[in-house]
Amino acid sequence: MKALRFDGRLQLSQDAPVKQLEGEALVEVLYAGICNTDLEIVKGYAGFQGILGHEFVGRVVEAEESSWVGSRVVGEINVGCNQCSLCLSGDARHCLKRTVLGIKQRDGAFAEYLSLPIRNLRPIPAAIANEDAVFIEPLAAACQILAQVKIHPGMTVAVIGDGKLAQLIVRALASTKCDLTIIGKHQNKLDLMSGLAGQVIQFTANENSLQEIFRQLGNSRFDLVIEASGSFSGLPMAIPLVKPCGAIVLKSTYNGSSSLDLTQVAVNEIQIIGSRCGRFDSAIELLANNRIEVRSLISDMIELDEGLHAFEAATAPQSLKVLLRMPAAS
């Protein structure tokens, strides 16, 4: 089959191996979805090599429960043990043993076919298009700040980040009626979520950008301040803009690492949550019931057979959700 492989450079395979694990599904991926993480991987983060991807809708073609053959499924990522605590109480996205599809010890879905277990695959319903049913995967991502933060009209929250997952995070949060401010650097992705925020900040990557930040805001601070910039200039540019005793999520992962003052992080009581994976539920009827649009956020539809070219778009500064669109869609 075709496959885009990183093992230290990323390339594109005609004849990797249709693997398919004892036990498992097999899946024909139709469309995959290009995130910040795949893109830092091929900069070095997680020490991952193989297929990548995780953000996917595909079409169930082998399985041991025949009844799954046919169905078009989405797939949590996180593969658990199915033994430790944590999986037994039926969350694996924290097994010490994990496996995770496209980024720890387990081939993704930048490739004709995949493979998950039965219990990873969650059936489509027919009201969500392929298309949309991508999103699904990050849009539970940012679903899961809902679920770990108690967010209520009037709380005054920022958005740190314009991108593929500060898109999604923004949408989710507008069911909330909170007092919502986007601080982001691109006009053109600010655009797309100005009629969901009370205010928009737009500021210039330089060492003022603080201070230029702060100015618009009037020295306001945040009970909440969601980072989800994507880069390890997203917290340093959080800490001051959340009140004391107040909260910050951490949404960026990156390749690297960064020396950070944290200070006023124990002088003024902010915590600091980390947040990763949500469960695919609430994003599946976010999208079925037509309650959020994550179509104008695709920037590009391109081939499995241009897959060099769609990471080469992904990296735009003005690019969000890059599709690959595998030979099965066609």
Second form
There are 2 protein chains.
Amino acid sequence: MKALRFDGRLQLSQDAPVKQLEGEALVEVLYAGICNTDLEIVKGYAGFQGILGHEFVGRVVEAEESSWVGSRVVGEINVGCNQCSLCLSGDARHCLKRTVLGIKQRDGAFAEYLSLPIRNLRPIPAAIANEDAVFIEPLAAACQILAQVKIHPGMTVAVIGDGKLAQLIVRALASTKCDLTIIGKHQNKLDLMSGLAGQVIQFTANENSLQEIFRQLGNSRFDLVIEASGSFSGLPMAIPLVKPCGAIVLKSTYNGSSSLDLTQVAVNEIQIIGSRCGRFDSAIELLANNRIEVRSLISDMIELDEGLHAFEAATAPQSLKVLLRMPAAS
Amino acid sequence: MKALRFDGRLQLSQDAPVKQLEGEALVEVLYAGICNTDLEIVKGYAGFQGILGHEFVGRVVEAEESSWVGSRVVGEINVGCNQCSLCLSGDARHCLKRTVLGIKQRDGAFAEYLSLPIRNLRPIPAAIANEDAVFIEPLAAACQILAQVKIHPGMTVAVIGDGKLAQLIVRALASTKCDLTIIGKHQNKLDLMSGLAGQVIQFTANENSLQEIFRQLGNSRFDLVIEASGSFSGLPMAIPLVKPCGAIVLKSTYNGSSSLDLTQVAVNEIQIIGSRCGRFDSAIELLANNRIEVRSLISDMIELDEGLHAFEAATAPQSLKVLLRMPAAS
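For comparison with the form predicted alone, kindly provide the form predicted in complex with a further copy of the same chain.
Zooming out: every chain and molecule, the one shown earlier first.
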């Protein structure tokens, strides 16, 4: 099958073997989305080698439980050992022995077929089109913030970032009636969210970014700051923006270390809350009931055959979600 | 009066003016303790200039409310504006306009006299000797952890550090019946706490420290890690030691930035909880009821006249709490 592999360099394989792992379902992929994590893996993040991709919608073509065959599905990306206490409680996201689709010791979704256990699959209601369903995984990651932090109406919340994940986070937060400020660099991306926030702040990336932001804010600070910039520059910006005893949700993962002064975290008793994958249920519900719109985030839809070009397109500063269309969807 | 000042360099002044600020009490200092923050200020932390010192016990010698004169007292170090909502709620610790005794825009306790508002003073029961009372401020900072994190019996907790603050934290945690591990570098300091912990791990500071610790731990990880090493090397050590979805309490403040990879904080959904000053009530109660022992932490008791020597003594690797004895206590 065709597949986008990373083995130190990104390449399109024409004859990757179709692998259905023992006891797992074989899923024919329809669409897959390129995430910032994929771009970071290509820079060396997570040390992954294999077929990339973890955001997808597909159709089950083989499974022991034959009732699943033909179902349109998305998939939880963490495959746990199914034996530890975390897995047995139904949450494999932090299983220490987990593999992760397209990220850790498991081939991913940028291919014609992928393998996942049935317990990882979620059937998609007919109300959700393929082009929306592919957002369920990242939207669940956005909704995870709401599972971790109690956000009450009127609470002042800032989102740093205007990229793919930040866009979904803002859409998920809009339902909470919090007092939302979006802080980002790209006018075209900020415009997509301006109706959802009380305040939108654009800044230029340089050594005076923070002063530029504070000048527009009038020195007010936030109860909660969501760091979703995808860059190491986001957290040093988030720390001075949060109130004493406030919280920062850390969403960004990237390749490398950065120089950080955490003194103000101790002195101001700030909490930094790491946040990763979420449960799919809330994301499916939001999309099935048309409570949020994601289609406008698709900046390119590119055939798997042109996968290398799709990665290039995804790194362009103005780009948002680049979808790969698989042969089965054409 | 005699006072230990820092103005870019530490010096003993023989004729510093006695200043009683308007509306405040004048306190004759009896004993004062040298804290790691004082050592960091001398390295440039917080940009402070003036009389150092914020841990003390003293006696009120002048005050508008004459009933306070003669009282033996300790003092909350944060002096708020007394007008903002934080101050009016009785908690000036995070007032944005606060001054801080010996740390921020307010002369401190390494002197014969200091000035503080009556609302910052706490009378000390006769049951607490001067040499114990001087630990109330740092012990309150240790107890603040218990106010921020619910620690239940059997919870696995590691304290990184064996210095002055770590010693008090371990003493405060011992009452919680948690499953406590202490991780430190100095055998003599670890020995002082060995009866309070289920497990004591000594390591050598080098690039293999973490492997050395994991070898002794048998790869187990903790629900909660308290980072009280006072050094930038503590947090990068704490992150791999905590379980997924666990928490790190960040107690250390130091001068400078460090290179940090926070990817695992996001991926493992770890919480980092900044922690600083605490309420004095629990600390006073612990000491008044002899529920914890602190006297063994005094490694030197040095006259104010020998203050420069006291700072030298406090920087020695084997040193714990160095107390300055003021002329009024002699």
